[in-house]
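Shown next as structure tokens: one chain only, the form predicted on its own.
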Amino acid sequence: MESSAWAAWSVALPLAAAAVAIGGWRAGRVAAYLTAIIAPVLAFGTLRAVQEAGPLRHPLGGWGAPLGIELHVDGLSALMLAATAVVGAATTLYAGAYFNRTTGRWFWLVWLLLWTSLNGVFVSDDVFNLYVMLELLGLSAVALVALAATRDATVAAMRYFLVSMAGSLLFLLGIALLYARYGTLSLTLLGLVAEPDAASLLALSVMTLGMMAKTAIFPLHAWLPPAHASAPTPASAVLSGLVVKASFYVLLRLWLQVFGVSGGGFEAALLVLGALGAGAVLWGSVLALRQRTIKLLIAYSTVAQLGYLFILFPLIAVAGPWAETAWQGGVYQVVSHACAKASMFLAAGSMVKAVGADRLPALAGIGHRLPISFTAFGIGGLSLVGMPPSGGFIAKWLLLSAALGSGNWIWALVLVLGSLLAAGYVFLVLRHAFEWSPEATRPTHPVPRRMEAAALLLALVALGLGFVAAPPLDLLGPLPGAP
């Protein structure tokens, strides 16, 4: 195969599984295997063909920028589409056992399209393109959540929707005036034609509004618990891991590639892009540590965590070798954060299907009746707090050491509180996973194995990307835009 095939093939294989999906239960359920488990040959085979390489183009049908529409996949969108890999064959060993042919009907062909779009987003260098992606990846994320046919879900469906609609809304004027401005929708092309006029500066702030409101940051979250949440268990783990980080990386395309932030000139914005994610850090935490639902409890650490990924943008205005330890760090928590979000969802959902509720004092016991969910729920919380030698300790150790280096004392700050409160509400359900109450002696139902396994199999990967981060972080390469 050719080198430049890879991103095109990344897109064909669940679009194909999905065809295949419109069979029914049985035929989708065989094609989501056989993707899970070609997916990630196909995204490990393109992060070695970047290693020796370099970043990949490939034309569809041979016609190229500004013609045609270009795949391109470099450093970044290399990890995105390894992380997704990694976090959908997980997800798809759990959803075999979860769903069956009458409660998940549906699921295989929506999760299929999810995926398409997903890696759709990542290796799109067409902003045109980047917004079919986005309005796929909506439509199957709403769709997601809806499949859980209950009163709660349907009104989070409906509200993720028309959020979903209105950054979509947002993000297509964007690209109607970033077009009339300069006659290309190529990212690559926009990147070496932008200038910082007032057209572009109104493309870039209602671009950056709707995929703000897609992500959920602070103080836009308000849609996101309820919708994570109330969706099937195999639904929360990808739409916390994986589908709100496609927006955010949407941001980054805009920010760092086309119009190159980090060169200066650009420090009020960022500023105001940082406080937003310290307050998403600090009132998602605070939130979360007042529920009493585990899913509820999961879905508002997603917020906060993703405060995280914002801090990333002032950081990256600094001088010097700081911002792109800045920028490692914030990239490394996308990663991280993915499969230890995912893993923490899907033990939940273990451990709900073993008690037959959701609240916090029904898994009182559940750590000795399935110690298989609560490790890997365990692990899982463990790379959110940032303990060593997670992932999540490399990223937030990057990102900490970056803010001390450069001087700014308040995103460390952030950092650190960020990191206690997350312990403060990982350690509250483990408080609760082991103490005896008159509950913990009633029976369990029964777990599927698989069902275990997946999540624990996630919580590893977010356990073994604190001891592997040294390739990852090089594969990046220097910061987009960087002077």
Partner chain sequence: MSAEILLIVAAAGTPLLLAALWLSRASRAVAVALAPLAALPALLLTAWPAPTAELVLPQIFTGIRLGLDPVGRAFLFFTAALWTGAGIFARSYHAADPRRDAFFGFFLLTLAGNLVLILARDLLTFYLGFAAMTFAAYGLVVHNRAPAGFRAGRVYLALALAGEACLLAGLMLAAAHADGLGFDRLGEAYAAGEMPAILPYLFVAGFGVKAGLVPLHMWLPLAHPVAPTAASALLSGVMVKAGLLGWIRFLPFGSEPLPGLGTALIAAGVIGAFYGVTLGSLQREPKTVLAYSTVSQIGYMTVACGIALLSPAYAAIAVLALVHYAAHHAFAKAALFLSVGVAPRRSHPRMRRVWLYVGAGLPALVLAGAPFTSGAAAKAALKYAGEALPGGWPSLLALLLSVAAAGTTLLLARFLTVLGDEGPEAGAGAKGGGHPPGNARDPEPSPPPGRWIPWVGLVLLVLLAPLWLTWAYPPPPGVVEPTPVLGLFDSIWPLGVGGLLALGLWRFKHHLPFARAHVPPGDLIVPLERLATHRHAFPVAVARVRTGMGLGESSRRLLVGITRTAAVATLLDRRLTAGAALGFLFLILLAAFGIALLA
Given for the second form:
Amino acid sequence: MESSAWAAWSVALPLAAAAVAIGGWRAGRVAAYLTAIIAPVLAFGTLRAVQEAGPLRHPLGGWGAPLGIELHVDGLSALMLAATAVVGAATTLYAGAYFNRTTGRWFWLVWLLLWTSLNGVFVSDDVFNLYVMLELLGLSAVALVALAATRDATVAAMRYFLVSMAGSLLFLLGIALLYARYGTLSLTLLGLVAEPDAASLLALSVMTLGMMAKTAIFPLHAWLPPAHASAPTPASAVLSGLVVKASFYVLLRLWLQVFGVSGGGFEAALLVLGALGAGAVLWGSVLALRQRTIKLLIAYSTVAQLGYLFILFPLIAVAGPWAETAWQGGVYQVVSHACAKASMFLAAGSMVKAVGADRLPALAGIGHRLPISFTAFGIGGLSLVGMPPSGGFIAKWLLLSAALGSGNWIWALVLVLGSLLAAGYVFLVLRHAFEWSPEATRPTHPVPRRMEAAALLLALVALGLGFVAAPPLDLLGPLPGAP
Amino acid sequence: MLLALRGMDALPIPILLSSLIPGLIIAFLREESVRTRRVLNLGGAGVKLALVGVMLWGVAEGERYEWRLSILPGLEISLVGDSLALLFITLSAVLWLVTTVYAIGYLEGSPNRNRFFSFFSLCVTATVGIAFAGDLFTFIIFYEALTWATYPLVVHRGSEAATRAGRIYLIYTVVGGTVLLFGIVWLYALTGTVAFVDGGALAHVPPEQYPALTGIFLVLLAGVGVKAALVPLHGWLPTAMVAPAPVSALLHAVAVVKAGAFGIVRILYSVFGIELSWTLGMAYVVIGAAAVTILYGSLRALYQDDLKRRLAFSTVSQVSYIALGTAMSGPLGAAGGLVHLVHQGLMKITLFFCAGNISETHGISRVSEMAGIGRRMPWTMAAFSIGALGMIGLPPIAGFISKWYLGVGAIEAGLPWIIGLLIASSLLNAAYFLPILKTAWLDPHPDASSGEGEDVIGIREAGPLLLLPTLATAALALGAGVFAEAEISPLRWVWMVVDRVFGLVQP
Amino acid sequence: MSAALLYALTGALLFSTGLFGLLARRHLLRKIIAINVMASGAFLVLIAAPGPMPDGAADPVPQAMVLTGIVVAVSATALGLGLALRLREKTGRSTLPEDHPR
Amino acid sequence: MSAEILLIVAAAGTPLLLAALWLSRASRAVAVALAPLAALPALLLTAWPAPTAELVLPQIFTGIRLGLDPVGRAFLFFTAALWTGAGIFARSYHAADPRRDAFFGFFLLTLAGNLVLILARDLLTFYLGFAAMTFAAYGLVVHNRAPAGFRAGRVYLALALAGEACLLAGLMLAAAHADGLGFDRLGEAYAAGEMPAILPYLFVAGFGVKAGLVPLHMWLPLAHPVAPTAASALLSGVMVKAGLLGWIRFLPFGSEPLPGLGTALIAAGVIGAFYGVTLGSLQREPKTVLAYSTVSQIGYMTVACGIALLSPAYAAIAVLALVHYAAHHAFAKAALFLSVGVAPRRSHPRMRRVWLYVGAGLPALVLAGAPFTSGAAAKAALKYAGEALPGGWPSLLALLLSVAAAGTTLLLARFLTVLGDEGPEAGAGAKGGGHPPGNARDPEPSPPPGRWIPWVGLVLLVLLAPLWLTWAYPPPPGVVEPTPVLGLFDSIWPLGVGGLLALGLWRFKHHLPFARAHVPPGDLIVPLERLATHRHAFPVAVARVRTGMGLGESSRRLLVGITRTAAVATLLDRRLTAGAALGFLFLILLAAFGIALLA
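Structure of the form predicted together with the partner chain (previous: the form predicted on its own):
Up next: the whole complex, starting with the chain shown before.
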């Protein structure tokens, strides 16, 4: 296979599977399982290819820009593809046991479409293509939430739909402005020609706003907790783990690659983004601490963790020689949070299923009632807190060293405070796990082994990311747009 | 085979795995598989002890074990088996074995033993990892792991009080760990190195960075000070004594407080270097904090009626001897502090075992209820007496040796007031330990209505699984003092550490 | 005022109107329609973009984009309507509750 | 290994071995039976001619060094002899005591410590023995488990710990400045002037507690009456001397003169001599009287130490005087204590009472310094050493000592009068004192042989001791042996004066108001104990600081504040979902970006 075609295959595979999934539950499941097996292979093939040959560029069907669609895979894309493949595979495994023929009738189709669009976002070099993929992503994500078919889920899905559409359309408006100004849609080309004039900055503003709404950054986050909490568990995992990251990924491309903000000149705007991030960390954590049901707690923790990602922006601007460290830390946070958060959601789903309730006190004694799931949750939670050894720890180490190395104490304090608050809400679950109350001895509903295994698998990946940080970060390459 | 192992650079790995693997397997055993669990526990402890023995042998002959895994450019997980690390590791390995036996006896028939032993093993793994850490990065990895591995042990009983203690423990240690991380990253950002180097890694840092280094030192000290229970960061320790006796024993003797103390040693000697620490005036800060802690802990211990609580405050006080000694800039003080790492462990674990025996066998947890207990549990109380008298610093028990070198070292370092501190502390120790001994041995048992009745009270000792470990550690505590200058003794090893690691020469 | 600018301004106006409707109107049907208005506005701006064609020929790229965009908008509208129906079925209302239950 | 070394090992090891046997229930009876004989190997060792060998165990503890020098031999002799005698006495005395085994357990440990400290050739071995003796003796003091005993034990331990504290500080200082831990090195360091000036003071205070130096003597009058009689005899006869030996070993005798400390010691000694007599005369319990007598006698020995410090040239003779005095006092005082154990009772036949009084009177006379006794010899040696003092001091000192001797006579007369008392105080059984529970209340027709034989033996030894001492501890070269006969008049008049005074007091006791005065035993300790009851000051202070700083309150408020803020945040967060709020936020953010980007 030609090395540059890896990217195309990673989109085509889930798409083809989705087509098969129209055939019904059984066909969909087979297709999804196959995807779950092949996608990681493809992803790691892509990783290797990028590692060996540098960024890959693939004109789809031989048509190049401007009319044709060009795919572009660099280190960042490859890492996102890999994270998607791993989380997707585990979720697929989990979903196979979670749903049955009735409840999961449409799940496979929607999920595979979502997978397609995720990969599509990560390999697009073309902003309009990006828009299409984002729309597909948003719609399938909404559909996944709606699959839960409860009242709460429907309300949440509706709200999600509206926000997602507003975000996409803002993005589309930005595309129009950019095209009007520069006459090209290619991210790469835009990166070469973009200038900070009024039209471009207006485009940047609306696109950023759109993507922020989709990423659910504070204070536009309110739609996220109910949506993620009321969705079916596998959906929650991918929504929190991957979907919000896709729009963040787009933001990275915009700010770093297209506008090259690390070169300077955007400090004030980056500061605003950072402030929002800091707000998210604090606000999300405090609200997570107030939750009394486990899935809402995890969902609010997503709000908080997304805040870390936004702290990346001011760090890039002010960190000087440490900017690259911040960049690595930010991306590593994306990847490790994806695994950790997905594993937490999956484990929480198992626990809720086992005890038949989602209130935190109902989880009393879960530590010995459901040890594997609890272990998965614990590892995921600790990675979230930034406890070593875990991916979260590496990410926090990098971000923190960038902040401290460049003397930006405020951001360092936010990071530290966020860690402490995270420890607080993870503890809310842990404390019940070891409690010895009458509830702790109640028998549990059986939980399929596959579900527990899937959660543990992801948790172990989150853990393992703490040990193998060097290769992925090597692959990531230098900060885009750095002077 | 042992010969082959001796030359193996990666020997730290199997030593870590010897407790990690049993811990992981036990977590997923069925609760009823008592035998498998025992085999795993004792087997792991035995294997670890054997491997540590091999390493001791190697290090004594000049070997240095080093294993590195690069995580990021400039950051690596490095496990280094040098003489200082082995001091701590040997203590952990020996006491782990003893405590495992004790815990098997202690928890017989109680629920959740899988979880207990699993985290117990993880806890030891983390402790050994802390000892092996070759840089601050590795150090904090295991340091944090220790926090979370210990939490389930503290809350093991699952009661209201246990949960509360666990919460307090976590608040303290997590904040402490975060502060430590902050300091480490700051150091890394400032100097680009977090490695442990004999004699200090920061010797080359230019003086204009000294203010920042001072800040870093304080932050790091605050971080490890939580686990080392330096006043006023000690609040968690007396609360955490609600944990089962073997946990308290391990917590106070090896795992958590020692990890903190060991951290202080590493920061003083391997990161900053004792000379720079004095230049920055930070060694004096450590000494001051330790002095306050020593006195405060003892004073608080005086007024505790709960036996374990009294012991806990005693730990607060005693552990700071380690920091005190190592912060002095002379070989004698260093030896006193380092050897106390081992000596305090042996004595305190004995005391906690005894407290466990008493409460398990007779349901007594308060000092005021202990009248005549010596008559009922002569062996346990004999062990307790050795531990208590050793803590006071009575020769020839191990505690005296530590105190002796601390005192002589203090004069050598030009800090004669520390002798006053040591003496005051000894007097306070006597003031809170001797009444226990008096109550236990000399006061009449409540069942004995009159003088004649005393013979009626028979012996009711703890079971062999509880008693044997207790006696073993008591014997070790006594032996470490009586044979302090023997070929194989903690003190001898410490002389070697002092000689090798710190480049100080034995007088 | 060139035609392109007129298109663009109209588009912007439409987009703003749609956005306002989306945010301010409570009935879901209105919101969905507002989304469509927004989309149309964006399309108009896109159409107004001057192409790189030197000979003044219409630039095919925006056309293609708008076409695609319409397809996307239609499917989105379908999903939105479906959801609105389901919501009505579950809650008996055609509006979103002011806050979400937690 | 030479026979001498073997003997040293046996001397130090026998009590330890028996103590180890005691630990096991099976062999405890053997250990208890043999305990009185545990000091015999040590006694044998003193008969070894000219001991020179040293047992060195470098691997044990901080390095153990045991050996015997002339001073050590003299101390070892009376120590071993008294332990044996008291041990045999105790066998009989505690025959029916349910806690007999416990008594002998502590007995063995105390003995082991005592022997080790005498044999020690280095600082830490000495300290090891000293500490073991101190702490094990607590068990002897509180043997009767009565409140009075525990009080005495508490005072004893508190003072002993204070002493140990000074001692330990001194040892650390000495070790840091000397080149090694041996006594020889200590002497070299003193001679080289390398030692800090505070060191002798620490040692004086550290051993002063054990020796009963005023004002550190308070434990003596409390501990003696409550301890079993054999233990009292050992405490006063032997263990107090361990403090003295400590001074001899640790103070810079023969190095640079220390006028300040020397004068202070002489003053303390003279004060102690009178203080003991005065307070002792006001006591009503025979063993308390004896305890104060010990305080008084230690005063003499303190004077000798002071002289040795004051004038290095006279150090050797002062030490000679000290050794003589210590030995003489040990035997005499132990015999007196044992006579309490065989005390005459009104129910006894007349002849036996007479013999008992004679037997008790003999050591009393010796102690008072009657001519031709070891007491006179010791006092003579002391006066001879006093020649070291300048100007008219020697004669003043001689006078003071003579007056004090008169006081001693008075005190011992007091002892003999209260010895036969059977009142509630004298018996002390009611207070939980002297007699062990088993046989305290039984009126005994006659003391069993197990008691009077060791008593008689000691009384005889008191008389023979001077002969032996001249052999065992010859004057060092260059020192003229003082003539034992001091001048008959000099030694007789204090006896006469004291006797007359006693007679007068006894005759007119109902007419003299001060004769009925009574000072509680332990004198100074009583107000001190009252002070110590304020020990709850610390927790109260901690609590006060906490409330003062408002730690609890402020942290609670903080918590409440955080909870409230979080609750408000939760409410707000719900509002954020509303369409209008979202639109508002959109606009704000757009504006923020616009400004930020264009600015």
